[in-house]
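The chain below stands alone and is given as structure tokens, in the form predicted on its own.
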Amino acid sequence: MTADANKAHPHDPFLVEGCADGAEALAVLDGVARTYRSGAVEVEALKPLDLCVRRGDFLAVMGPSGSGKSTLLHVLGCLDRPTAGRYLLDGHDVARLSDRELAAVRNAVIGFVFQRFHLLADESARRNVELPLLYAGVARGERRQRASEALDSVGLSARMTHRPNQRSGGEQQRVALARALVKRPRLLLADEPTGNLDSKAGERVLQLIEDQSRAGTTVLMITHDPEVAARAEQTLLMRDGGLSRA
């Protein structure tokens, strides 16, 4: 993309000249690809692609099953490393980080919300939300306070002691969202956050995600639902490991 095109489209999320060094760029993929090997067979899950996610963006990514959406999210979330290209996250070149450093950056910068809630069944809502802070070494008193505040922000202050089997799917997803937000992440990655919810519960979760976006959190959301994608500022399409604008 030319510099003139960048001026004409200041919120274009795709990689533009200078984005890799720009203060507004939170996550930059520069020629990033991901290939998996199964025996003698190589599967190109991500073709070399460029993407710039600026601070405050709210992006949705759509595409059919097997298109590379989850691989893209895993790379952006530092759950998987690219096999080619360069990934800059909040100014850090991911390839230069050790596993321990990468875990620390991931814990400090990124919040995750998945379709399957991944809550600990034997723990209360507050304990589930506290866990990322426990791993980060936050003191007990601060952990409890921040977990309580996060649960209050998603409307669950009265159900902090309830376990997952005592909550509806919508409530479980709100606990999962509170767990993501308790770290005060700069980047929120949501993978089909309404996929297991009825329309009413899904709407509430989407509204909470929108609220976070308006508060300044950068959001990238994977979805198969056009109505869900329409809540984002811009939708990107994935097909066969490639990325394009909707």
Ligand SMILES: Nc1ncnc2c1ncn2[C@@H]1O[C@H](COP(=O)(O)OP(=O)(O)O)[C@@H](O)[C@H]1O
The other form holds:
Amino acid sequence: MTADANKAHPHDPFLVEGCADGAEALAVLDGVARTYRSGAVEVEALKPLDLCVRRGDFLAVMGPSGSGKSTLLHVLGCLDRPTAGRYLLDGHDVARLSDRELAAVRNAVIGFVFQRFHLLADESARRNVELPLLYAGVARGERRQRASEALDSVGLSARMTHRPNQRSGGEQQRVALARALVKRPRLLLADEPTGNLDSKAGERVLQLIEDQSRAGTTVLMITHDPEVAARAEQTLLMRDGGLSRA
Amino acid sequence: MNRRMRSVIREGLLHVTRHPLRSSLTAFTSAIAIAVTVNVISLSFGMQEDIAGDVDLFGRHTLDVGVPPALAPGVKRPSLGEAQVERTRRLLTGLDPIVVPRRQRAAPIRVDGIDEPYRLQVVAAAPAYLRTLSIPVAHGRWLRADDAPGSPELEGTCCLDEASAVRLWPQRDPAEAVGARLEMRIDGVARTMRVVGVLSDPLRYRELFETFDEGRGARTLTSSLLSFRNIYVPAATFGPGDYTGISIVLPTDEAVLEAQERLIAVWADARDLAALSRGSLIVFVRKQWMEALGTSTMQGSMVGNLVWILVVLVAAVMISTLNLITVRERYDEVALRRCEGAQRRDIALQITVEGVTTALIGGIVGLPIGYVGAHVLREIVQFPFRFELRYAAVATGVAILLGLISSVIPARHAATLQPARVLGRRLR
Ligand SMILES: Nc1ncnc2c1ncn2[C@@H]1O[C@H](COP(=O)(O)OP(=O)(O)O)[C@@H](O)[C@H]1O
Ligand SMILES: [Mg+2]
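If the one shown is the form predicted on its own, what is the structure of the form predicted in complex with the named molecule?
Full complex below, order starting with the chain above.
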């Protein structure tokens, strides 16, 4: 697992642990870096880093604001491309995938949950949850079926036609979670999923994420809250674009 | 079209219905543009087609042999007498022509209750002259072989163009001219003529026509003849002497061309300016003159077309801007759709569907507005107007085009959005 591209980068044996054979690895970052350039200023949002996410892992990422947590999540979620290094997702080199293929990967493999829910305000919960299936070309009947199952699984079947803005934050986040789960993702990425919720609603969402992990989905969750992080199997620390074990 | 594409299109349509205010604003802009388009198309195309129809009445299969209007100093005026009429007949042997020589003069015309006489063209020809035109007699009858020629001693018979009747009796219906008497002075001799018939006016857009005709500068005998503000009298009303022209009707387009060729082999082509001063007779094909008129109205309708094209462009810029602002408010939505698997082209398609739908809705609203507007315009300024289903089809096409054009920039903008930047609160 030595990338020619980044000889200068010393591998952190710990973070790539378990990836030696590659068999269990779902997502492997090998010297991945992301720099942003705005004018003359260059920001190293991610310093060259290694990470191995094995199938079934439940990882938490903590770190101060601006340390690069979201950037890491965007790279893992194929929403952003690394500026250096190699990212293997399920054995595929993401750098080789076209924009279209990346969209297909996001559609089929990755579930997203964001702090600010990101629901379509004018649409019912059901239509929000159906969205990924729509881009997958799933027929309407099946879409409805799967959407109501997903809503069921987050405990929301009763008020399916209500608009998001008629719901509490906790319910909105559960709709968002249902939208991520309806794809049956292999990798669930959550960026401060409880950040906007009171503790009771947050707990409910956390439980659902835990359930998902227990059911075999690989989860990576960003959080500020050590208590929340403690629910994961492993916590990583992010600081100034670098990653280390807690 | 696959299911995914259909779904994306549906998303676009749904968005339009979910934002009625915004969609109406866009649609309204489109409606105005389409209303103007329908209006102008109805006016300019309608007018052009009407004129094309009108000129048929002037004698599509008629040509004239005449004396050129302007001769160079010292050049002898060519004679146009019985010999030339005979020669014309001989030249056209086998083409089945109707050959009608005519004499024509401007003369002062006086009617009851008018002190100042009008000068009108008086045309003296055999009754067959009507066959060189395709104009129906509106009131009364046309001249007959047994009609009395006007003479100082004897009251004669005449027919009028409708425009002449209107000019002589502005307060009266042209039909009432039948039976009226007028006095004309020809060669210094006054005669009284009784009107027996009025020809209908072939010029629907007379003012436009006359502006064009005067714009051509040289007002020839033929062009004043074709202004249809004449008085027609029996051939014998004028004394012997040279004819003003010979009008010839042929049965077909081909015969007209053949006749033209044979005649200009002997005399000059009216379009050959140099020949006009050589002292030759000239040959004038009415259809070619009409085509010149058609080109001129075509130029007029080009100007009209420019107007609606400009209005549509302005609307396109406005709708583009509206759509762009809308897209800017929808970064979160677009980014989310991209997260969930939308490709760039799915986003572009959705934005385009939204744009085309609103523009089309506007267009459909604009159609009747434009239609009514053109009607009102006609009432106010007496402008020609005509509406046909074809124009509605064109306007609908324009609305779709408008939607497409005004979606290009917003669609590109939305499609190239970087979702990671939006989610990181760094818009775009
Ligand atoms: N699109 C971008 N353009 C420029 N700088 C960026 C961009 N995205 C992130 N950054 C910078 O990268 C660093 C990490 O940002 P981020 O990953 O959002 O941190 P976190 O999620 O840990 O708060 C910050 O310094 C931020 O300013
Ligand atoms: Mg963040």
